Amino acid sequence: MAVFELPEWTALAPALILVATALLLFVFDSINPRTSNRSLLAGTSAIGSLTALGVAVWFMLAGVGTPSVDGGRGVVELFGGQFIVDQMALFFMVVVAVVTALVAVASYDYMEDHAYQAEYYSLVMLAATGMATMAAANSLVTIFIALELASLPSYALVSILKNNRGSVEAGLKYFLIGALSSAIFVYGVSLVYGATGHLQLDAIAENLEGAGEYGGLLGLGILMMIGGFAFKTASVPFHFWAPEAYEGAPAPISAFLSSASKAAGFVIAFRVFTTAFPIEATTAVIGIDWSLAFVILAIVTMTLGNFAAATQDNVKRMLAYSSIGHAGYALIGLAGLSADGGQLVMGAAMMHLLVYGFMNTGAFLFVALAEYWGVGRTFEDYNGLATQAPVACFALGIFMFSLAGIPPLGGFFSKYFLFVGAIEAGMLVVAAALVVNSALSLYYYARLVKAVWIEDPVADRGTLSQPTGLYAAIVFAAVLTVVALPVFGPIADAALDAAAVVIG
C-alpha cells in the first residue's frame, strides 16, 4: 500500500510510536512498580526508538514531504495545519529516533543498581516523544506544547539520581532556567499573536502586512522567541545551564540532551523563522534583519563555547562547552537565510546536526562508560585507558577527531557544507569564525585522545570490565559516523531537499 493511501494521521507515526512506548512502560510500572527487569525495560525502548526510526526512513523513501511531479510538495497537514510532516520533520524525527535507541541501549548498564528504572525509560520516550512533535509542529501552540513535552520529562531525567546531589542541584537549575526560558518564549507568542491576529505559522506570515502598526511589538515578540529557541539549543546567552545540567545527569541523559534535544530545538526555530517570518516581509514590519541576530548569535556562541571549552578539566564539562560550540556551528544555518545560498546554508546545518547526533552521542556514551568504571571525571583521570579498552578508546579517537572536523570523518564533510554555505551567502566573518573555532577545538579534543592513548596509565586502577549494552552503543554509535562518509551524498540530498521544500 501507498503511504498516500494510509490515513493521513499517520504520517505522525514515529512520533505516536515514540508515545506507545513510554505508555507501554508505564503499564509495566503500573503491574510491577519494583521491576527491575532491565532487558525488559531497556529492549522495549530500543525496539520502540527503532521501529519510529524504521517508519521515518520508510517515509522519506516513499516521497513524504518532496515536491511531486505535478509541482505539490507532497506535504501531509494534520488538525487544520497544526501539524505538519515534511521531509525536514521526518529528517529530525530520525535523528531523535537513532539517538533514543542509543541512549536506551547504553542505559541498560549505566542504570544498573538505579532505582525508578521504569520511569525512567518511560521519561526518556516521552521526552523523546515531545522531540519528534516539535519536528512536526506548525503552530505556535502546538510548538510550545511539543517543547514542554520534551522538557518537563528532561527536568527529572537530570535530577533522577536522587541519592546524587550533584543530579538533584543539576535538575533544579535546569529547571529554574527552563521555566524562565518558557515564559520568555510565550510572551513572545502573546506579542506575535497580537500583532498578527493568527498563530498558525503560515498565517502569520499571510498577515505580517497587517501588523506594519504593531512592528515594534512584533519585533519584541520575535527577539523573545530567539531567547526561547536559544535555551533549548543551548545558544548564548542562554547556555549558563548547560555544563551544569550535563555534569550532573546521568551521561546518557547528557548525550540525549546535547544531541537529539539540541537538534529538536533547531527544526522548530527553522520553521518559525522561515514559514512564519519571511526575511523580506518581516523586515518591511520590524525595519531589521532578523538572520543579523543570528549572524551575532552564531559567531558569539562558537568562540564562547570552544574557548571555555579548551580551559576545562573535567570531560564532561568540556563535552558540554563544546555542544554549546557546536550550536554556534549550526546556528550558521539560521544566519545565511537572508542570502541567495539560503537553502544550502539550512541543508548544511542539518547535515551537521545528523551527524553530530552520532559523534556527540557516542562521546558522551563514552563518558558514561568511564563512570560505570568509575575512572573519576578529569583528563588526568582517563590516562592510559586504552591498554585496558582499546575498543572503546578507537572509538573514542574517532568521536573526537569526527567533532574536530578532520577528514575523512563526518565531522568534516558537514562543516565543509557549512562553511561553503557561508561563503556563497557573503558571510566571510562567520565563516572564518568557524574555521578558527575548529581549529582551536582540535586542542581539547586531541587532549583527551592524548590522555587515553599515550599517557601512562594510573597505577591503582584495577581491571576494567566490559558492560555488554554500553560497549554495542559506542561501537554502533562509532561505525554510524563512519558509514556517514560512503552515504554522505544521500545524507546531503536528503537535506538539501528537505530545506528547500522549507525555505519554498
Contents of the next structure:
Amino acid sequence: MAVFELPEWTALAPALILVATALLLFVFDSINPRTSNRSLLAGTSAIGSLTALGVAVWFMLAGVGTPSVDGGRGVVELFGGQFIVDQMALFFMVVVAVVTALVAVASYDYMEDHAYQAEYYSLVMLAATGMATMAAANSLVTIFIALELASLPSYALVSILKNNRGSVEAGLKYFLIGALSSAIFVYGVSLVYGATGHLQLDAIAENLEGAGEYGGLLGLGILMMIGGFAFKTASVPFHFWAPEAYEGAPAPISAFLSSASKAAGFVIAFRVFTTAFPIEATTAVIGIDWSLAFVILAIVTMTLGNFAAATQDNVKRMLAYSSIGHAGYALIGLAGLSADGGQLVMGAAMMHLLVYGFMNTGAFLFVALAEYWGVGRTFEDYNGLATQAPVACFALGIFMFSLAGIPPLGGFFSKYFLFVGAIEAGMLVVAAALVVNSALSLYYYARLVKAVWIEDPVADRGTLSQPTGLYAAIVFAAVLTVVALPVFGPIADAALDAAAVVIG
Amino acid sequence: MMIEALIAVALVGALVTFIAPNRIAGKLAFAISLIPAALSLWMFTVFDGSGNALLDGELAFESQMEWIQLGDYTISWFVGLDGISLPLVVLTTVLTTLAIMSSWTPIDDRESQFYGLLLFIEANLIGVFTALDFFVWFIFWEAVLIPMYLLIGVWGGPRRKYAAIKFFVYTNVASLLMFGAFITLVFGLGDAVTSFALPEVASAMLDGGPEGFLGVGGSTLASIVFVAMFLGFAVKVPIVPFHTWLPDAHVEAPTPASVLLAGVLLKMGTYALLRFNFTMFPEQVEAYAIPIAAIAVISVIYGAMLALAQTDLKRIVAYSSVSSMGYVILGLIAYTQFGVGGATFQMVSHGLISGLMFMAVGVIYNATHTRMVTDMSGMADRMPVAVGILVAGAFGYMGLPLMSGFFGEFTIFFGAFGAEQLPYSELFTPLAMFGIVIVAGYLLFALQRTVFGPYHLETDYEVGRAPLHDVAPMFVLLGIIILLGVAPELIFEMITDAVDPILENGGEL
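Any chance you could show the form predicted together with its partner chain after that form predicted alone?
Now the complete complex, all chains and molecules, led by this one.
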C-alpha cells in the first residue's frame, strides 16, 4: 500500500503538466516578448513533455487504470465519468508525450531564425494537451472539446511559416477540411444524442436498446462520427488534406501531426466504438455491423496510401502518403473487433501506433534536417547524403526499414501482431492486404535508403552542419525503434491489457 | 549460452567495427571474426547432441526463454543445435572470417561500414541456423536482407543499384508468402500448438496435421501451405524459374559478398526447405514428388546450360550455383538417408567450393580488372598460385573424387537412384547426372581459354602474383574441401544422425 493516496484528479496529471507547460511558455513570452531564447523555450517544452511522459509511465507501472482484480488501482473516473483514466488512456498519453518531446527538441534547430518562437512552442504544447485529453475523454462532449483543442493549434502550426506560400496554403486547406469534418462529427454526435438521449459513452451503450425506433438515425450518426475520426487519423475518405498539410507544414509539425495527432484520433475511435457502441447491441439496433465499415476503410486506406506513396518524387509527400497507409494498418484494430473479442487486434493496433510514433517521427525529423541543410525536397536531392552524414542516414535507414516492417526493427513486431490478430479474427482478406501492402511499401522506403546510401550526389553541397537538437532527436528516435526489440514483451503486455480493459 | 555468445560477439563486433576508423577496420573485423570461428569449432568438437532438433532430438547448447505472450501463443527465445545446423554454423563462421580477409585488397571505400555489415550478416546467419522458434527464426531470416542489400548496392559493380533492389524485392516477397503460409498453418493446427516453437509445430503436424481453418479442410490447407512455403524458399535457393535475381546479385556484388551469398545465403533456402517442408509435411512431399524432382532436374540442366553460355567468369560461377542447388533439391526429394544426408552435405560442400571459386575469380579480377573469358589467356603464366587454386576449385565443382563435391554429389545420386518414394527415380537421376557433363564442359572450356595458352590480356594492368592475404583464405578453403572429401564422416555422421528421424515419418531409411 502506498503511504499516501494522491487525489483522484491527479490521474490526469500528464495532460495537466502539458497545459501547465504551455501556460509557462506564455508567461515567458509576456515577460520578454522580443527575445527568442531558443534554449529556454525548447528546453521548457522538452522538460514539460518528458515530465508528462515520466508521470504517465509511472502511473502505468503503479497500476493506475488496471482493474483492481488484476492487482491494479482501478480505473479512475473523473467528473462524473466525463473523463476516464485507464491503461489505454495512459498508453496513448505516453505516445503523445514521446512525440512531443522529440518534436520540441528537434524544433530547437529547425525554428532557428523564425519569428513567433514562444507562440510556436506553446501551440505545440496546447495541441499536445488536446491530444492527451482525447486519450482520456469519455463523453462525446469532452471528446469534441479535446478534438478542437488539438485541432485549432494545429491549424496555426501548419501555417506558422507565414511568409511561405506553401505553409499558408497548407494551413488553409487543413483548416477548411478540418472545420468541415468537425461539423460532420458534431452533427453525428447530435444524431446519436437524439437517438439515445445520452452523451456519456457508457450511458449510450446502456440506452442503445431504447433507441430501437431510431435505428436509422443512430446509424447515420455513427457513420458521420466515423467521418470525424477519418479526418483526425488521415484515413479515407477524409485523407486528402494530409499530403498537402504535411508537405507545407514545417517538418517537425508534420512529424507531430502524422504521429501524435493520428494516435489521438485512434484512441477516441477505439474508445467510442468499444464503449458506446458494442457490436452486438448496436447491430441489433441499426441492422448492420459497423466493423464492416472499418474493414472496407482499412483495406482502401492502406492500399490507397501505399499506391500513392509509390508514385511520389517528393520525400515529404511520400511520407505523408505512407502515413495514410499506416492509418490503414491501425484501422485493422477496429475492423477486427467482433462480438467475442478483438483484444489482440486492438492491442496490436495500439502497439503499431506507439512504434509508428518513433519511426515516423524520426523519418519526418530527417526531412526536417534535410530542410535545415537546404538540400532540396525530392529523392534525387537526397542522393549520396550518407557520405556526408552517415549517422543521420543510418538512422534514416532504420526508420525506413522499420516502416516497411523488416525484422528486427520495431515496425516488424507491430505488423506481425496485426497480421496474427487479423488472421485470428478470421479476416483473411485484410491480412492479405496487409502483407501485400507491406511488400509494396518496401519499394518506396528502400528507394529513399537507396538514394542516401547508394546513389552518388548530384551536386556539391559543401559541408553539412550537425545541428545538436535535430541530431539528438533523430538518434533518440532511432534508438527507440531498435530498442523495441528487447522490450517488446512488456509493451505487448501493456497494450493487450489496455485493450482488454476497454473491450471488457 | 554458447549460441547467444556467438551471436553477441558478431553483433557487438559489427557495432565496434562500424565506428572504428576506416584504416584499421579490416584487420579489426578479422580479429573479431576469429572469436566466433574458434568458438564454433570448439562447439563442433564438443558437440553432444543427437537426433533431429524438431523431432525430439537431444539438442546441443539449447537455451529457451519465454519472451512475448501473444494471445494464446507464446513466443520464446529458443535456440539449439543438431547435426544439420552445426555444420552450417561452422561453415558460416569460417567463411565469414575468410571473406573478411579476402576483402582487404578490393575494398577501399567506407571500410568500417563494409566490415561492420559483414559481421552483422554473420550474426544473423548464425541466428537463422540456430533459431528453433519461428518468430525468432524469421527475424534473423529477414534481417540478413538489409546488410546484403547494402553490400551489393554500395560496394557493387556498375549495375549494382538494379541488382540490389532486385535481390531485395524478390527475396522479400518470397519471405512474406512463406510467412503468411506458416502463420496460417499455426492457426490451422488449432489447440494442438500453443507456441511458435518449431518442434511443437512439427509434432502437431505429424500427429494428425491441421484440422482446417476458415472453411478450408485440413489436408487441403496442409497442401496449400506446403506449396506456398516451397515457393517462398525456392526463390531463396534459387530454383528455376525463380533464379533470375541470382546472377545479377552475384555479378554486381563485391567478392566477399558473393562468397557469403553463394556460400551461406543460398543454404538458408535449402536448410529451411529441409526444416519445414521436408520435416513437417511427409505426406505432401510424397504427393508432390514428381513436380519437385522435375524442377530439380530442370534447375540442374538449365542452370548448367546458362553457365555454358556465359563469358563472364563470375556469371559462370553464379549460374553453376543454380545447377548445384538443383542437386540439393533432388537429394531432398529422394527422401532417403543418402539423398537427404547427401543434400545436407552438399550444402556445406557447395558453400566451401563456390566460396573458393568466387575468391579465386575475385583475386584474378583484382589484378586484371576484367572477368571476361575473352579478354585474357595464359593467366597461369603470371599468377600461378591463384590460378592453381582456381583450377582446383573447378575440379571440386566437377566432383573430383577425394574432394567434398564428389562425396556430396555421389551420395545424392546414390540416394536418389533407388528411391522408392520418388516415382521415375531411374529417369530423373541419370538426367541430373548429365548435368555434371555440362559442368565439366563449361568449366574446362573457360579454364582452357583463360588459364592456359600464351599470356595475353586486354587491359593495361600490370599483373603480378597475388598478395599472401588474398591467397591464404583460398588455401584454407581448399584444405577443408579436401579434408571433407577424404574424411566425409567428420560431418556426415552427425548429419545422418539428424536426418534419420525425419525419414522415420515418411521416407525410407
